[in-house]
Amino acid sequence: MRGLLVGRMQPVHQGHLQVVKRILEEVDEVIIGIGSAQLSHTLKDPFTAGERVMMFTKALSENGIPASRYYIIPIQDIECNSVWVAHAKMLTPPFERVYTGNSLVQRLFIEEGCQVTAPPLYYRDTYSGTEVRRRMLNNQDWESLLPPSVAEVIKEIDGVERIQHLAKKEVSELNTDQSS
């Protein structure tokens, strides 16, 4: 049996890794759908699809998960929810079960007759992309939330500097703030 896990993975953290391990206890193979693949270089979505694929590939390898057990597929958003599931199915190998914590994605797959499961969360208050990005922005310990190989990828691409730079207000915004 093959399952599809859908998420933004911004960035890949220990929680994602634990979810994949648990899913692989239920299915033979997992397709990891890198959601919102077209988005990058924003505070909410700072990493490119390629960077997220690299993060996941290295983290899975580092944890002894053989490449024969997973596929990593970037999935772009489209501006028409009624056909998004067909779009995702076109990009991925066939699957029998869908795993996602996103209520919209859950609803779209349910309406298409798919078996949908909310993946078990692993210390969600600590292991979340939002928390990792917040810590990066505030120069706090973010590396302990990630597999070591993912932290190395983020360092390689200057991910912390990217997030901190993106957080700065543009000169035009500063001028507006001063005139208010």
Given for the second form:
Amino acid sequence: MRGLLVGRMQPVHQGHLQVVKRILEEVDEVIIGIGSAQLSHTLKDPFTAGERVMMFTKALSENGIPASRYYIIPIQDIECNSVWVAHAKMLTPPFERVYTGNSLVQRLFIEEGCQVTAPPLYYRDTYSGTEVRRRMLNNQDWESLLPPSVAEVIKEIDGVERIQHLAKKEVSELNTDQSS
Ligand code: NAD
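Okay, that is the form predicted alone; can I get the form predicted together with nicotinamide-adenine-dinucleotide (NAD) now?
Then the entire complex follows, led off by the chain already shown.
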């Protein structure tokens, strides 16, 4: 049996890893859909789909999860929510179960007759992409929220510098707007 987990994974954190481990107790294979695959280089979505694939691949390998048990598939957003499930199904191997805590994602799969489970959240206040990116921006401890191999990927791609640089650009644009 196969299960699908979809998320933006901006970036992959300990919560994502824990939920994948939990899903693999219930299914033989997990499909990890990297959502909003077309987005990168913004404060909300700083990392490319390829970078997020690399983060998840290394985190799963680091935790001894064999490659035969997962597929990591980038999924671009589309304008029409009503056909997004069909779009996701076109890109992924077949699956019997969907795992998500996102109410929109739950609703869209339920309306297509899929079996949807909301997995438990692990320390959602800290294990969240928003909190990781906030800490990166403010030079606070972000590494402890991530699998060590993901922290290494972020260092390799200068991810913190990217986020801080993007933030400066947006502030300077604001200043330009105010002076004009
Ligand atoms: P996310 O990375 O915030 O979360 C993904 C999943 O990881 C969650 O549903 C949850 O199950 C799990 N998770 C997160 N933190 C956790 C924690 N601390 N403990 C345990 N589990 C945790 O991503 P998201 O915002 O849910 O991503 C949904 C994606 O689907 C987005 O990319 C969105 O654009 C896409 N989408 C697209 C369309 C469209 O294109 N029309 C429609 C619906 C959804």
